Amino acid sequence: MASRIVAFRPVVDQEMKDAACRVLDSGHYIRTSPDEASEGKALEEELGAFLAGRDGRRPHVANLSSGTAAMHLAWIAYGVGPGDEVVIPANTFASVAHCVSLVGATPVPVDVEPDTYNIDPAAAAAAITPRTRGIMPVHTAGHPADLDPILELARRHRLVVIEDACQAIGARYKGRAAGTLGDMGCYSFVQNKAMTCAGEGGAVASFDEMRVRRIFNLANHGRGEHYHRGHADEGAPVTHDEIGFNYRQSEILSAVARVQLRRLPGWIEQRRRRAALYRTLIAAHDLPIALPGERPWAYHSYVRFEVRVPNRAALRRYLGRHGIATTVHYPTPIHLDVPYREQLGWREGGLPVTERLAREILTLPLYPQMTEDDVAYVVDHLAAFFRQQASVTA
């Protein structure tokens, strides 16, 4: 049985040490160009296949540094600004907020479903008004958002709708790949995500070639087509085309990439497995937990397993001493944070849903690795902590 259980692990083996090793041995870093022959194409090729529906259209992809920049570039490139309000989850990551204040514009955080801890549709139709531009559903935890209420919304509105998919690439909604289904999605290969890069990555789909094509730019200082002819032809000015960003991806890291991206189908399909292990070994001891919802038309990539709990603080303390860790996702929702709490107004009591989640949520260890015995070994704890509780309380 299983003495010391972390909260992820990435998965490392000997063909993703090769493939960095063979950039190294290469002596070619960064890639300048979008059509020049690399890793980083390479992983936009087939990444655009990994996300192609079951009419076999493929989205166009650009590979960048994070998915902070993925998310930062989408909204320059559907001219989102000053003056307009975007609709997001206040149960999310601070980045979603932070880029679209980073582009001029404000965030309106919103409440969200209970159980799958996604935007809720309603809650973002009544936050619409005439200076509404964007809506981004965060795929939270890998359980899709209801995407179909949202772009019904968003065509009723002329509205821009990016998806934030950092945490569902391989998760899919009714059949359709996270991050395709609204104007761009993006992505992020950090290191607690279901697959990684070796370091920060990321990337933007669409089926909107040119955005794509100006985000990959952007990325790369702003050198578009006008640099990039100049180089070629002696008698052409080299210029930028606008001013730029470097959010490249090292060849490293893409390299590295490419290799996890083929083992991720596997992955969260042991995923899903120990997560049905957590649902049935929890319900089985009858624990006050609240299990993670998964509607009938997800496909949960379950890149965390978060659940609600009563007396969060004394479990987490409780499980920590018998080797096991947990994390805790957003304990401070977006409209109570430091930079928006004034600027925006709120209080707390806003958000009442959200407010309960940042007090309840905690995510317990999962990941490839983790063996029946591992997840045994946590609910088994979690079984003697509630014991314990209930015997105090007697």
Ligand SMILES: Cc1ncc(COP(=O)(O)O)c(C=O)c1O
The other form holds:
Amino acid sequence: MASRIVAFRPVVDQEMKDAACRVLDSGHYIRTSPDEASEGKALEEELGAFLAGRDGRRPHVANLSSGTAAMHLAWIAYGVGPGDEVVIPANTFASVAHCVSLVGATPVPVDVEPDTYNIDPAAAAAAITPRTRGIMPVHTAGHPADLDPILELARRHRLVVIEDACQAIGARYKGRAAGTLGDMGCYSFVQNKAMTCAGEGGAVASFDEMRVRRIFNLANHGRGEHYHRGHADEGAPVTHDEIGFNYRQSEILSAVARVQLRRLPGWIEQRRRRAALYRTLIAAHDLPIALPGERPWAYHSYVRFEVRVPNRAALRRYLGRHGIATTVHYPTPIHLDVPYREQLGWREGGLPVTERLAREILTLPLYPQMTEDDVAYVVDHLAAFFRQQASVTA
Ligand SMILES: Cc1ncc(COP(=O)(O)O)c(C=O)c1O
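Okay, that's the form predicted on its own, but what's the structure of the form predicted together with the ligand?
What follows is the entire complex, opening with the chain shown before.
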């Protein structure tokens, strides 16, 4: 049966289509210098304003081609490299570890909290060694990681904190935007996030203007002042500051992202309403489902509604037969995945909470266009599945 309720669905409206077409018609698709008037530069300014604190301080932003590019360049900008260790949660997306490895450092996966699925600050503290240079708290599914103890740990051991806010644009920790509390935050606008740009996209944000500028330049083939001045001024040498990448964002996608950013607060509110309805209906049915935690200090952006269930494979098949698409994001934790299992010497049982989550977590559909009836339809089928299970075992 074709899915009646898909796993996620980006919102696309006429204004986004017009924005994309405007850039298509302009023939100018790539922003090649940080200061040129462009969709990318406008997006950076708008994102900075969106992420500003109550005191009005705006972080600097570099618009990039993906969240992975953001994390890769963030570690480079802070000089993390060979011989260094970086503490990360084991229950997360592979590129969190890959980016640490790509700069020659060693990722140190640690266990997570069983209900927010985020890095456990006590586990992070226990993993610190004289080689530890950084920590990457990941704000999983839009619920901020508990940053105060992490920041305190970082102060004590002089560590760099790069927040992975790829799933958490618009989420807040104690009133402050996720991604703006550590040294730098990384964001992703890939299609299944709260805001997208119709494809791949990302950004870094930080109050450290020089590092943000360097990241833009690294993403732009290592071109800096000399390169741009040389091109503007015939006769001056055109040189690159350093070896760089092509991690630039397309102007078409940046234009779409600008419209998406304006809609984002409303979409998050809608996600939160649907998540609250899931909670109420699941609780009313008294199902053997563990609901995700939501700390009192968290403004959860609910990019995903992740529950823990018994008998997950059978449940997924049942829901699928009734037109409900579900997802399992991290069936193999970082420490047991092929690139790390041997290299870091992990075995099953090493990180028990993460391993249990890998077996139990199920992402239910959640997106702003879902109606109350859609949520009720999903919960009715969850209830029907567990009724059926109970009758088989009775
Ligand atoms: C937690 C987390 N970190 C990093 C990334 C990487 O972002 P991207 O897919 O834009 O490279 C993602 C996204 O997919 C993610 O969910």
